[in-house]
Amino acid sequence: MKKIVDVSLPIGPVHPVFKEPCRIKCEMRGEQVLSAELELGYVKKGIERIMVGRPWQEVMFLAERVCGICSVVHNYVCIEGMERISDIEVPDRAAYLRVILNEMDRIQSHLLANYSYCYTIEHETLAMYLINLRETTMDALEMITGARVTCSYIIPGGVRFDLTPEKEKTLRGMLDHIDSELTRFVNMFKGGPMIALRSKNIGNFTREEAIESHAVGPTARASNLNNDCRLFHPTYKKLGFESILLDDGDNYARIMLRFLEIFQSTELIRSCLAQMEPGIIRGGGIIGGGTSKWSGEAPRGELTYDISTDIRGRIKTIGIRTPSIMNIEACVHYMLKGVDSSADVTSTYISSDPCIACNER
């Protein structure tokens, strides 16, 4: 009697297309994936434990170091959570500047995710175009904040620096450049026969499966599940934000959704620039004792900080729930199941935009 499983195929922890180490263990029948499991634990940092007992002035910097790709949103959500402990108000101009920075961070993260996917399916030309365009976004982050990755821009009661008219003009030019170049690259993605062959109807993920696995972010929205935290954020409401949804739920849809969200992010930034008026950027405020649980939309999905502080603003307990843990589980237990070729395991995994650093914080 022929056994059901022909071979166990381990991929990783070190692999040319993985940005961070992990191991995917696949059970195969021929080239078809029957089931998969993910093995983590290679880059555990212990940041949550390090935060305990430290004052908020130190924790706001540690939060950025949970992830080196989406560090801005960790700063954003952590500070907004702490502001709610002490009822700290944020000036309107600062609130818009926060959104500008958050959307710039989303652009660079989505470009990096789509670069990784194109590189994984061996479309190196498009991959190099995307990673080069990401440098424009990183330059914009540096221009606004003085740093490219750990910007430390958002502080309780506001932001560190204002956006001068000269920098605003430069930023608008950068946005136009991103839109122009990305339009060309998206047409390359849409029209590439190899891309369609390696992406469409691969890694299928239905809306029902997205609900069952608690998927978030673009991974969920590409399967027509809308759980975008920006819908409930007061500043995004002022901007008239609406989520982008797609139906197909395959690798192609997940990459295309990120492309569409980049265009949406540039429009949100332009709306912020148009709506924000001159004014103060720091309202001030000191974090006291209390608890809060606050979520924001990271590039990969819902990010939650559950914080408890003592009367002097020192962290008593903190829990960080990052989006990748749900999306990786969704990928391993749903998207990979039934994939017809071992060559598509890595591309399907990359299409969920995993962040191991966030998971192993």
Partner chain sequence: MKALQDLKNAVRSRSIHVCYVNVGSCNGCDIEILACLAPRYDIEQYGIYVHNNPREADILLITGGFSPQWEDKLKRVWDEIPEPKAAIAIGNCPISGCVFNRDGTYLDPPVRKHIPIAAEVPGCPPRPTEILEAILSLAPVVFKDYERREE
Contents of the next structure:
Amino acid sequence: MKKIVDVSLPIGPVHPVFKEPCRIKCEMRGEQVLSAELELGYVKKGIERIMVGRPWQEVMFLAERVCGICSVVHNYVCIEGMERISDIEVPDRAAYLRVILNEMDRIQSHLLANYSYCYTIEHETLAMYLINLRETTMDALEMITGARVTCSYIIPGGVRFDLTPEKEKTLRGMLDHIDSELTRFVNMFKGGPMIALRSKNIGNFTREEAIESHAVGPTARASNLNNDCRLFHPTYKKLGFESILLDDGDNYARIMLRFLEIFQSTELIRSCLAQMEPGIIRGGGIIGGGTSKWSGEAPRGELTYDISTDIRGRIKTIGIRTPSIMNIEACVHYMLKGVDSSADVTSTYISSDPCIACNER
Amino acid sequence: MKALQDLKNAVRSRSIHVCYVNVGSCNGCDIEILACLAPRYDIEQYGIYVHNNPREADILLITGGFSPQWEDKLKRVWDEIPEPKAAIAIGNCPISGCVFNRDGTYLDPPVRKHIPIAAEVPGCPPRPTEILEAILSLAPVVFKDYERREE
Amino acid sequence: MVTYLYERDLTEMKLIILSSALHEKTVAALCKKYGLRRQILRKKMIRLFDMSLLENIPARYEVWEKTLPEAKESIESRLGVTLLTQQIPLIADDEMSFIVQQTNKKISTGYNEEQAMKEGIAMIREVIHS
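Structure of the form predicted in complex with its partner chain, given the form predicted alone:
The next block holds the full complex; its first chain is the one shown before.
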């Protein structure tokens, strides 16, 4: 696919705006991007290969280390997939606690994504506000699970620790803090002409393109494509979940959608806390043999685990499809095409919330 | 020359530029390094600046157990950093490979096979305060009286 | 001669991507549909696609599978035109439309439909082989 171009611009693998290594090769006419290519392989770990033949007790921790940012949801989906194989029932309270933790993880991941976007467009003030707010969320995670990043809180048949009334009270306080602070920051983002103008009408992504490349998560929902897996999840159904949709499909819409989803997540946690009743949190169960394909909604989109286990609960084959695979592909091949300046290349790329560690596993 | 060395010591103790390279980690350690930037930990009050640019860095933070694509590249990044310099391994992966050092992996730990590592911070992932402490306690050892020691 | 350090041969890395469980399934399904050998299809994919597209092949194949029940029974859908030009772009648009044209012509001149389809798929196979 060679074209006549003026400049071939490689970005990465070590670049000041990239959190993770990857290499984007842009072919440009002047400053306009004609096409872009992505080169990966810098963090290929072969997790799927390591998992094969290992018992679920080990796979649970390996699954968590597919991605450090959204480690909770990898744990969640992997365990739910295995529970589906062996028909393990989860106590009500544990199911709600899982949702609380998942939404907490979503809040911190979205805050981190918006932090990196603001940092990329060089608005450091807002970026620092957002990452400081993220620390509050990390505190909440640590309070509930005892660890900041890889918590392995969810286990087959329940969760590890209960949420005591004192902790619940602190959690409510944290949620109020997040809401009130974030309202301020969102107004800053909306009202600041240098931030909003810098983001509007850049990196356009239409609904048709989203369907073609199977984009998921906030990237797709900002282009009015609703494929939220939470709509099919039993616990979220009880909470009356409805997904938020925007239809601009540019950088601004993607960032705003993440802000709106944070408010939605705090509401979801509050309604969980209201509906939750005291009870047991660990039901127990034995992992058996079988196959299942189970999807959950990660902060970045649909995450699918295709697991088959043998009778003793060892993994026979496993296929993990992470949201970043689809979103990065959509970003590189559709959003970057036609971007007007090389400064917008990095900001558009970051706006799709890429996670290379997920992508390569 | 002592006055000049003292001046250099004073400047270097308040200006440590950091570059971080992910050579095959799960991202967990990277975001803990990013969390150090947050006003809560406020890495810049100690004079540490995270730029992620090897050419102006003093300290290289390495996360992840070495994936084969980095074979020539990490060496190049290390060579681009001006002297005096030091590398810190963050997390278990660059030290031993952690959970990824099993049959079927593509990684090739430890990282100290490829570049010299001055300090190691174990943990999966380590806390931001631990990372901060490692940088702060390594910096004087490497940078103080560097020219005098060279002679 | 200038040697660029960063322009490495990526074939090995791309092959690693193609050897995951989900990719194996997708490649096997494609091989069965067009009667190809796995090695040849893999080689073609490695040559044409960049790494992010390679990672996305199973999801893109799934998108096409979802459209199958809605699509009406036509030459295009049976040959998998959108699959090979849009979802997994192995064949250029003009080559594909030429194949469809040829097949349609054969059927309109009183050829057996099954036979024409077989020959159409053989033509696709030839393009992928080249």
